[in-house]
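Just one chain follows, in the form predicted on its own, and it is written as structure tokens.
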Amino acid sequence: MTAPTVTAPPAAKSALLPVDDALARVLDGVRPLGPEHVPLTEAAGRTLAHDLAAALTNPPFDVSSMDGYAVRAADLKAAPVTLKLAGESAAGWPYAGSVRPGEAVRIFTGAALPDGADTIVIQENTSASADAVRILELAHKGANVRWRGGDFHEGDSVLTAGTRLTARHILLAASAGHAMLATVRKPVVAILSTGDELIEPSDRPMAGQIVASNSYGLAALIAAAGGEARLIGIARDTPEDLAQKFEEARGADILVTTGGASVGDHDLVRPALEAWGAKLDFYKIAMRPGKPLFFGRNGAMKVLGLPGNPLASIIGGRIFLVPLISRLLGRTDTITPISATLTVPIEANGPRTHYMRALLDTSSARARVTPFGGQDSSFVRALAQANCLAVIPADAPALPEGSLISVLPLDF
């Protein structure tokens, strides 16, 4: 029996902006930042700005892949056969002459194949004396030879723009003759926590105070996404302090605020941003958790306002901030949702897309997902235990066990 696939019913009239529409607005017109050249030792995790062409040919010459003897295949008509030992070729010390008919050259792994030779007979299949070698087993033409350019030739494209550079890519770039790489400049993301109740993790909370954890979780999220986080501290709930902190964010590509985004008497962030010159695009998203989320711009700077609730803040960052950073980097390896089968039934959803903390099991042919029982948005321990978000569309009906849903893997 085929499991039912979850699809969202027609959208009902609502003041809340659907997540997909909000994300499209966030990414609208965003282009990759300019390039900067970094040495290979600093390139890990960076994003390649331009296609990379090989500056060298690899291998640069015909190379022996084994210890043995370089010979002419034409001399191997039958075994055993005895050949005159003409010299030696070692890595870094090639044989200067040419292998003539009836000759062999002692050769070692990584050494250049001498002119005239086209085959390597491995050492185990020979018996040598001071001036001759006896070939005990035949080898086919080209055996144990790595031919020049077998990997790539000078001028070949070896890496494409948008690649997030890992150890594998850096190894390739070095092999292709590059000591420096043009990488996209890391987006600088200024993070501002807001609220009179907030203290730093190093402080001991007094009555009514809570730790400002959002900025640290978001900083790690930003680093994992390829950006550069700049923490500018905590702003108190006054227009003056907010304006001062906004000024400290000047020069950043993105300003992220957490808290003060709702409509209470102490929620001053949005009006303070507008007074600062920001033009806000939208406010209130049809997502759970994270409804009081806004986005706008102040000149070239993008402004993303996340809720103060830690879980809503980090999920909002995953849904909106990570794709924005990826777009600024021109990345090609963004993580997209996958389909997975529910292992438990879940109740009908309301008018907001629900991002449920869950465990994804990909050990079998069909991925299976188990949402956690408690989804209270004030609990962050479950997020640390989760490895994905189960995405339940707005107004989805109750879903039985075995339903297919979208799952967003967590990579931070």
Ligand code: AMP
Given for the second form:
Amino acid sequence: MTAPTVTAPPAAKSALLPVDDALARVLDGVRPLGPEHVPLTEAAGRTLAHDLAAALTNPPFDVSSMDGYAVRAADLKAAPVTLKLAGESAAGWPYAGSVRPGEAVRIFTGAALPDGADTIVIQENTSASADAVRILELAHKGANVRWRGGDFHEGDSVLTAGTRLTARHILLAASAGHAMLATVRKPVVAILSTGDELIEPSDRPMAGQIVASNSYGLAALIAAAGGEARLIGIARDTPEDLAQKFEEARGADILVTTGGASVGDHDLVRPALEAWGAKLDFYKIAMRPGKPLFFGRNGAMKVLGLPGNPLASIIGGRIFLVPLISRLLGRTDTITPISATLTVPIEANGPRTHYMRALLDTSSARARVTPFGGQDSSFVRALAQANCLAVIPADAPALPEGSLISVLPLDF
Ligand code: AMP
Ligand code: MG
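Next up, can you give the form predicted in complex with the named molecule of this protein, since the form predicted on its own came first?
Let's see the whole complex now, leading with the same chain.
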């Protein structure tokens, strides 16, 4: 087995890498993956790979926005005025002729404005007979007409690369004449839980066993972030089993391991990864929970080693994996932390950024945040009850009630 090749932080025991520095190293040089064409019905939640140019003009023709009569504004000098009824234009059934001076054409919402006409008088302001219509109130030129191209023209850039597609973007893409969209291929993230004590949630624990919950929380987190999770199950704490499970991750863009990352006798994941050919970039982050976290690469594959504690694993995933997936997708939307005032005092913090499960209240103009007591990093119920992480910076002094702190909404 090769010697550890951790390049930073330097050997000093206290040198924990600050979260922002670690994240910068995870994201360094990461480019969006290639495109994959999907039908509109599968595009929701995907990220647009290229700027999208409209293939059509919208509205495609001058169109009536009301039921009424298409007329020439020049004929509306004074009301009332009677015009000869020359025909009809209905949605999908344009009037074939041209409206001449002194004429009107019956028209309905969504119908094409006939040639010669430039104005729609709504039917409420008219009285009609079989062959004539009396205009009771004048309308200004262009009234109730939606002009061709008022929304966008063919060739206009209507959506930009990196947009995470939601209903309103898909509505626009369809209007612009696209049945398929070039989206960024989803990053494939292989998830491996490691530990001799782990069982699947469908099994019942024998003495000393615990459910490998991390894999499932992370899979959902990855899906929410736009990635494709591939569960490779549980590796036992042996170099052989780890090596075999790493092989099953081949082809993934990212391998995420949980557990076995610390310094105990059974924490074999880092040396096993190095024996497999991975180059480790950093190890140990100034964050709580989640100190024994590492990152590296094996060829094109990125490797993120998360601690086994469920809280540390999911928060490490939120802090490092979600931005990495976002970068691989080329997403331009980012979730920025918001500020909130503390409803309770917080003790002075140690040298690690503390991510505290907390409740954010945004019902008043000034957001308020209440961290929970009892922040044991293996307790998951409080995480499910929380709606944000209160971010207490490393080495922060004691913070009195009312202090302004940064808050990360929990969007997974
Ligand atoms: P480790 O990082 O392997 O030392 O594990 C730290 C703690 O997390 C131990 O209590 C493990 O039993 C627990 N743990 C490890 N992996 C998982 C997992 N996949 N799901 C839930 N708990 C785990
Ligand atoms: Mg373990």
